[in-house]
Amino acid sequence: MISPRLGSLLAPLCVALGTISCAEDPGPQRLSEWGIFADGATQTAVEGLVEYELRAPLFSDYSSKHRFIRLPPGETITVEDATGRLLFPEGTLIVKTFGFHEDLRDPSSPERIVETRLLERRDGRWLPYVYLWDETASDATSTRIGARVPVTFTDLDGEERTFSYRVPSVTQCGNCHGGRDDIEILGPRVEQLDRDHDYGSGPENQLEHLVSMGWLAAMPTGSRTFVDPADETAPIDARARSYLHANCAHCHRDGGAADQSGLWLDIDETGESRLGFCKIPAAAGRGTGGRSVDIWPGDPDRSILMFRVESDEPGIKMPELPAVLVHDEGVEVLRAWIASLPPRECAAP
């Protein structure tokens, strides 16, 4: 594992070598300098830092997540009602901490806090920062080039699992959040935030809470298409499309890092070819697994998509970032969805 100290020593070489990305401002060396947590070990936020959850969260190796937003005093969030995109004011801070409970079957089991990622809105752009927590979660140190952290937990089946968790570099943060465009916010959008969260007085709709705080002028209008992919009462199409948007569309979208693939998986996409139905891949190499189309309606075992999401082999597995492990529950949802599609014969390449 590369130490944060070594990362800070290597940072000045980034421009010359072209291998390590550095934001114009590396930010505070210690996370505590941002003044956002009263207690890092319990992720207790200071006043003005508001926690939120997502309907369809990104899978990150079965990690627990603590998400927060901080706005400058007197500022508000505006909404593009047509897209559900939230437009944040200058000075906004988006915070996401990753940790691991000792036993995934017990949310009250001890939690190891591993890393915190920040996005700061400044000069019309989002600047990324990554911080690696010490063993006691008393503070976290900036790391520009990422790290590998050994993690052990008991999974939902009661099996002990040990693997090398990947803390991303600043470059990798930019690749997922930006692709070939500027860095964008992926999680907090209207449809993702339209769910309940307990702020201390029982469950409350998050959007209504933001309105009550004055952070939103009014409840946004428009459809609500996102669902929790784990919600077995929801239609399988909605579960799968929500899952694909949360886990794949940050790259597989117009302007994303994988838009040249022609496979666009954002929840607003309606074109069957762009969704991969009977679509011959632009270039996948050994990532096809010998299969000919991205999604073969009605047949998961003939679909390249399933071959890739069921693999943990570098160069084949998808999503490429950020996870290392296969998401078994997500695989089940995608399998059920493809199997539910009206069968058809796809043309040979």
The other form holds:
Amino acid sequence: MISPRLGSLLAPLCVALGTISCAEDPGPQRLSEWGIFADGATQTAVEGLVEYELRAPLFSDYSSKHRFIRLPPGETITVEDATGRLLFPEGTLIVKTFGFHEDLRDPSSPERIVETRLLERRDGRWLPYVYLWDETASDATSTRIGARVPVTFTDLDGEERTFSYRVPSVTQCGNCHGGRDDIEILGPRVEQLDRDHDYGSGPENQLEHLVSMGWLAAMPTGSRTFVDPADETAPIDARARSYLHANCAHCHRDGGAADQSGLWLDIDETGESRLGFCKIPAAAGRGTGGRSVDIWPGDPDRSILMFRVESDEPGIKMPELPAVLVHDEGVEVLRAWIASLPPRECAAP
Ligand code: HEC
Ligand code: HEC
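Moving from the form predicted on its own to the form predicted in complex with heme C (HEC):
Now the full complex is given, and it begins with the chain already shown.
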């Protein structure tokens, strides 16, 4: 896929950096070589690249996101029954673009397209790629080392915000996507995809659309525990658990980067102590804010979890880098949830 000349130019740099992913094929230099967008600025996909949305998305510093899947001709997706996760065939490409709307209160305000990440299924593994868009979003250039991009937008309260957005390096992909073995797919699972999307002829259920395309053999069944955390009509417990899953569980799960903390926030987790109820943290110190347990049911202000999601200080902030901004709306959901839990006495500090 990459010219031998470019490959040999990159090889010494990779040896110097000593990274594993660098030893791999760095892929095309230009995103246009993948032939996936008819128009980058509007994120208009070519035929065969199918857009999807999640019920409960990951918050990434108020960026907008565009997600797409491309399957090789004639291939299908299978569903892992126990988890509802989708299993993709060799040659699948999953695409995720990050941008920023000028004004978050107005989804039709101009959007600056910043970066596009790819995961390509090859030789039984997912290979990561990142591309940085040029000013006019005419094309994007491969970066393996990430970048910082100054971004300005108007937030939901009408205030102007400027910050340095972080594009991760390819070695950082594994911090969140890494399971026990290799890079894993995080978003697409049955319950997350079970929502409407407009493919051009009005809202349509995404799973039904995949069935109609022949990508899924049959309409998968599944309960509906996932809700949109921003949906104020949904029960607070479902909103908070969906939020924790989407924003924390990729690290806070068996085999994830925060495995050792013993705090597991997957939506399927039922153990109260694992979920942080009256749980004494694995690591003490600055990251506790002088509080004794991760979640003090009924009392957000005695819960370490709130202290960490309300902080933007490196070393305390949750989620960890590369996200840098506090998610005020997410914090509100978690605060309301902990306050709603039947009060209980945990061990005092
Ligand atoms: C801070 C954690 C984090 C980092 C770092 C990260 N991702 Fe992700 N990524 C996620 C989560 C969580 C999702 C699923 C939720 C969503 O799409 O909103 C996701 C979704 C994706 C998707 C769509 C398929 C899927 O797994 O759901 C692609 C493609 C992707 N990421 C590529 C990358 C690449 C390439 C890198 C490294 C350059 C990277 N990501 C770094 C957390 C991360
Ligand atoms: C990119 C990986 C990552 C993400 C995403 C992440 N965390 Fe963490 N978290 C860690 C790591 C690593 C630790 C252990 C080291 C430490 O305490 O800083 C940790 C520790 C914690 C602790 C202390 C737990 C204990 O019992 O020791 C809390 C509370 C916490 N995280 C809350 C959250 C919440 C809430 C979210 C989502 C809003 C989140 N984290 C997202 C990596 C992550």
